[in-house]
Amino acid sequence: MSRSSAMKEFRRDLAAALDDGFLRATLDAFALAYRKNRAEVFSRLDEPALVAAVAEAKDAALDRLEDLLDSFRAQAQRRGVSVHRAATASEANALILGIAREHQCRTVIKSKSMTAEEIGLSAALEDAGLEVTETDLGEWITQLRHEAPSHMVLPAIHLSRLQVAETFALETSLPQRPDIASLVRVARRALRPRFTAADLGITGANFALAENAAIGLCTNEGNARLVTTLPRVHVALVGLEKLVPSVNEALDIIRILPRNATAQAATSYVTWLTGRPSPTQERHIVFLDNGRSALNSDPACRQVLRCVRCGACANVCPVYRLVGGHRMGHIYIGAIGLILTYFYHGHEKASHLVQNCIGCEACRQVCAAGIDLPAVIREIRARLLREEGSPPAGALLAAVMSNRRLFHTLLRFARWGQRPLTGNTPYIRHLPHIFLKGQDFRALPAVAAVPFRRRWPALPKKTAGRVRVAIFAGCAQDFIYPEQLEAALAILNARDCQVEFPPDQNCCGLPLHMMGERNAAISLARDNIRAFEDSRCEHILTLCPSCASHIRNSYPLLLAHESSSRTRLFTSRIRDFSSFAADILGLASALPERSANKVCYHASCHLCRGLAVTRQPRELLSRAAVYIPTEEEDSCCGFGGSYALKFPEISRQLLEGKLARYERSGADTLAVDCPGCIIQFRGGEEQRGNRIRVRHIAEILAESMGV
């Protein structure tokens, strides 16, 4: 299938998911409950320390994976357990089928295993004539429906009780009541005889301990214990990355896994198996490679092998929340699924999936193993572009933005070209529908008549002051919202700051980096470092947290093979506006008596997660106006740069949900830190009749100060 055909089919799937009211309501309710319960269950733990411990232990194990496997094999053989290694999915299937045939097994029961899903084990066994039954309730339901799991931990979360009752009615040929207790009883009655009749039991494993060849399973149902003990043959299919030296490393994972997966303090069962349970039972451990060794040798992406399969990256993903796991993954779902699809199931399957990450970084913040999931997704996008070639529009944009003079000249010309389209408003009103497909949920902003860089020479500013500041404008505020930079400049002047504006600065490069145009992003990073090299400023201030986060977090990675001192000097001086105003300028204590304006707040993704700035903007707003907290202030607005252009149907849903919450708050003003979010919110409010004003926090503070 061609790339364009695959994307069209993917869009059809997205549209169907967005029209599924039950799915939307279920995932919404789960996301809200998960967020609250997770915070509560982690409240008595040092979460960052625990995440760091898991990451360190997993990295150390990955460094000596072959040694751990050798130790595990030696310990297992002493205990009468056979250990196998499968290089590929087909080899693993053949190994397990061979074990079944050797022991004349005909009936198979399975406990939930994402690794078995990864290799298509059930289908391979059924094709060979074996009868296979999933015994995890959710997995059994999806098996009966011939569907893939839609979540790594909650495989049937996409289904209603009525749908499950209908499925069970077909299976049992009896009508079923759609209440949970009745449905569980039906499943028990149907599955219990299969436990006792099965010849072969198959499980996965959460850990494999090299010190004593034990495997550990964390489950919420008792089925795994029955699967591992009742049949005369047990096979555990284990990814190589599950090897750890000892129980000590596993215990940290046990502490964090249930908390992160389902907000439980502990799973119902933690089962340890070593050796053979009886002289008459055979036990085999099949370690699966399937690309893991190659991934372990990949310095840019190796960290994904830390994953403990908690599924939390899906739990907090705004896109997953709208469309579910069948559209946010192939076998594995969520952010980790976008990545593992590329490595385990091929570039073609990953090509369209990996585009559907909005870049909000919620997955990185919640990851139990400290994986920088957004960074790896960007790396995969860059690789896909190298392998498939850049789309013409992307290649053209990269070429234009890499040439500062050409880029800025074209933006200035846009001022004249847009005149027939704006109707003397700050919005593009008359763009032909062919260029606006799916974008009618918001008005698009016009380019400012005079950009900030052209206004700069005439603006009042201090040539001496107690704090030396250079302004990094960013494209949106330089060319669309220069008044926001002027508001910040007025505040800097009032707080005795010496201010400069290096004219050779360019776009930070984030849009190109998100698109996978890595070389162009590197070129822009070099240009910006060079532009500020002669500055004697103490701080480089940007009013765009997306720019600040990208520079601070991505420039060191993009320029890892170049002079680290130059990069470090530049990135260390970058400051977002809110933390600079609060912590450096001490603005909160300098504000006059607060106004009666009612202000609510949107915490931009790259500010609250990329830069971990949460306290300062709320503190400033509370001193300047009547601040009204609202639900999910830090959830994504749906902009995501070019994401809103590629997936307008998802962007629309995210925006409308946010605006509805803010409008219900009774506030008259929405404060925002990021110009990208302002494009999204102002455009949406313009279409809805401007029920609430959208302003950058710098504008609100400048007005409060009367400057």
Given for the second form:
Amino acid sequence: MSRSSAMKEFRRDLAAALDDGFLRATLDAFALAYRKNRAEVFSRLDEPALVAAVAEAKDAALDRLEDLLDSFRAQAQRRGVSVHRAATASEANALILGIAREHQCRTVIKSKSMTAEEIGLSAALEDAGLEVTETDLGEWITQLRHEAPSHMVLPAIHLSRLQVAETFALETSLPQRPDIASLVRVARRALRPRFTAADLGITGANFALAENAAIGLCTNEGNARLVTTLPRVHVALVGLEKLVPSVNEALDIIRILPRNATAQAATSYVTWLTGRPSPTQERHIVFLDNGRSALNSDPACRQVLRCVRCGACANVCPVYRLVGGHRMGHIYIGAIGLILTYFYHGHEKASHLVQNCIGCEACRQVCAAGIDLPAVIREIRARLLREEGSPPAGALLAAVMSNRRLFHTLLRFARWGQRPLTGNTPYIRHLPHIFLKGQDFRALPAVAAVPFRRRWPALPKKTAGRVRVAIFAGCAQDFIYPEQLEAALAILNARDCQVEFPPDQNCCGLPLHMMGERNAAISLARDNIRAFEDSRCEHILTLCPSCASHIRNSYPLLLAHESSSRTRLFTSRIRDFSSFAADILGLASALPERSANKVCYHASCHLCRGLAVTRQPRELLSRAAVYIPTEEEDSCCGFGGSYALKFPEISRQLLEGKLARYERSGADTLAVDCPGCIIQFRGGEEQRGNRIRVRHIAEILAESMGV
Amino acid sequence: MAVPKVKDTAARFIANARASAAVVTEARSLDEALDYALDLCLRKPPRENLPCGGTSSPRLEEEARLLAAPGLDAASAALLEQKGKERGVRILRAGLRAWPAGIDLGLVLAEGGIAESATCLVDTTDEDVRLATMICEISVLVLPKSSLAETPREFAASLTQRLNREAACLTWISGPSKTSDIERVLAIGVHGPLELHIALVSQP
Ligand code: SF4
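Here we have the form predicted alone; I need the corresponding form predicted together with its partner chain.
Complete assembly follows, chain above in first position.
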């Protein structure tokens, strides 16, 4: 299938999911409950320390994976347990089938294992004539319906009790009431004889301990305990990356896994097994490679092998919440699913999936293993572009933006070119329909008549002051919202700052980096470092947290092979507006009496997660006006740069959900830190009748100060 | 006056256990815990006779109750047998594999408890002990108060020691068997026990 028709099909699929009212309501309720319960279950724990411990332990284990495997094998053999290593999915399937045949097994019971899903184990065994029963309730349901799981921890979350009752009625040939407690009993009754009759039990493992060949299984239902106890033969299929040296590492994993997965302090059962189940029972451990060793020697991406499969990266993903797991991964789901599809299931399957990340960083913030998932997704996009070639639009954009003069000249020309389209409003109103397809849920902003860089020479500013500041404008504020920079400049002047504007600065490069245009992103990073190199400023202020977080977090990675002190000189001086205003300028205490304006707040992804700035904007707002907190202030607005252009249906849903909440709050103004979010919110409000005014926080503060 | 630590730990354990849908009772001695288990067994409806394919369980008179208690020392086992006889409860000490269709209640001894997650540590290497915590409708774990600790870390050394043996199966139990697989609604008792009771015993 061509790239564009695969994408079209994917988008049709997304649209169908968005129309599934049950799915939407369930995932919404789940997201809200998860958020609340997770906060509670972590409240008495040092979460960052635990995440760091897991990351460190996993990294150390990955450094010596082969040694750990050798030790595990030796310990297992001493205990009469066979250890196998499978290089590929088909090798693992063949191995397990061989074990089944050797022991004359005909019936198989399985407990939940994503690794078994990864290799298509059940289908392989069934094709060979074995009778396989999934015993995890959710997996049994999806097995009976011939569907794939849609979540790593809650496989049947996409189904309603009515659908489950229908499925069970068919299976048991009895009418079934759509009552959850009785449906659970149906599974208990129907599966017990399968447990007792099974010849072979198959499980995964949450960890494997090299020091004593023990494996650990975390479960809630208790099915894995029966699977490892009742049949004559037990096979555990274990990803190589599950190896850790000892109990110590496992204890951290079992502490974080259930908390992050389902906001439980512990799963009902943690089973630690070593040796044979009994002298008459067999145990085999099959370690699966299937791309893991290659991934382990891939420095840019190996961190994904730390994953403990908690599924939290799906739980917090705003796109998952809208469309469910079947569109957020092939087998593995959520941010990790986008990534592992590329590594384990082929580039073709991943090529459109990896585009379905809006870059909000919620997954990075929640990851139990501290994996920088968005960075790996960007890396994969870059690799896919190298493999498949840039689409024409991306290549053109990369060529234009890397050449500042050309880029800025084109932007200036855009002002003339857009005239017939704007009807003298700040929005593009008359774009031919073909360009607006699906985009009409928000008005697109027009380019400003005079960009900030052209206004700069005439603007009042101080050439000496107590704080030396340079402005990094960013494209959106330079060319669309220069008045926001002017507001900030007025505040800087009032607070006795010396301000400069290095003219050679260019786009920060984030949009190109998000599209996978890595080389163009590197070239822009170099340009900007050069542009500020001679500046003697103490702080480089940007009103765009997306620029700030890209510069702070991604420049050091993009320029890893270049002088780190030059990069650091630039990145360490970068400041976002709110934390600069509150912490450096001490603005909160300098504001005059607060106004009666009612302000609600949107916490931009790149500010609250990218830069971990959360306190300062709220502090400033509650000094300047009546700040009305609202639910989910920090959920994504749906802009995501080019994401909104690629997936307008999702962008629209995210935007409308947020605007509806803000409008209900009774506030008259929505304060926002990021010009990208402002494009999205103002555009949306323009279409909804401007029920709420959308302003950059600098504009609100400047007005409050009367400057 | 500062409250002794074990009291805090016990209080935390109890609060967390209740939050995880377990029932906690405090007993002065094992004797008292055995009485508690017998009471529970007699109060519950007789076990459901689950279909079990080819391997059907031995038959028991209607309304009779079956209590499995593997892993007790000889003296405690004799005491329980005696109490069972007096109260009409059949006591099963081994051979649980023959009863896959269901057992009313399984009682086993836990050897440690973790307060932060209300976890009971049970050495289930013996298959009968394992099955007693799996296939019974009610699971009773007898946990010495003196074995409580705050976090799993405190058990790292003893856990390692056990796993270093030739064969081991250790089970950390926190609440009854449960699922949220249908519409995320919590339902208790899927494949394992429908109820978990923890008898916190002050004198082992
Ligand atoms: S990537 Fe992180 S958040 Fe996602 S499943 Fe793995 S450990 Fe959990």
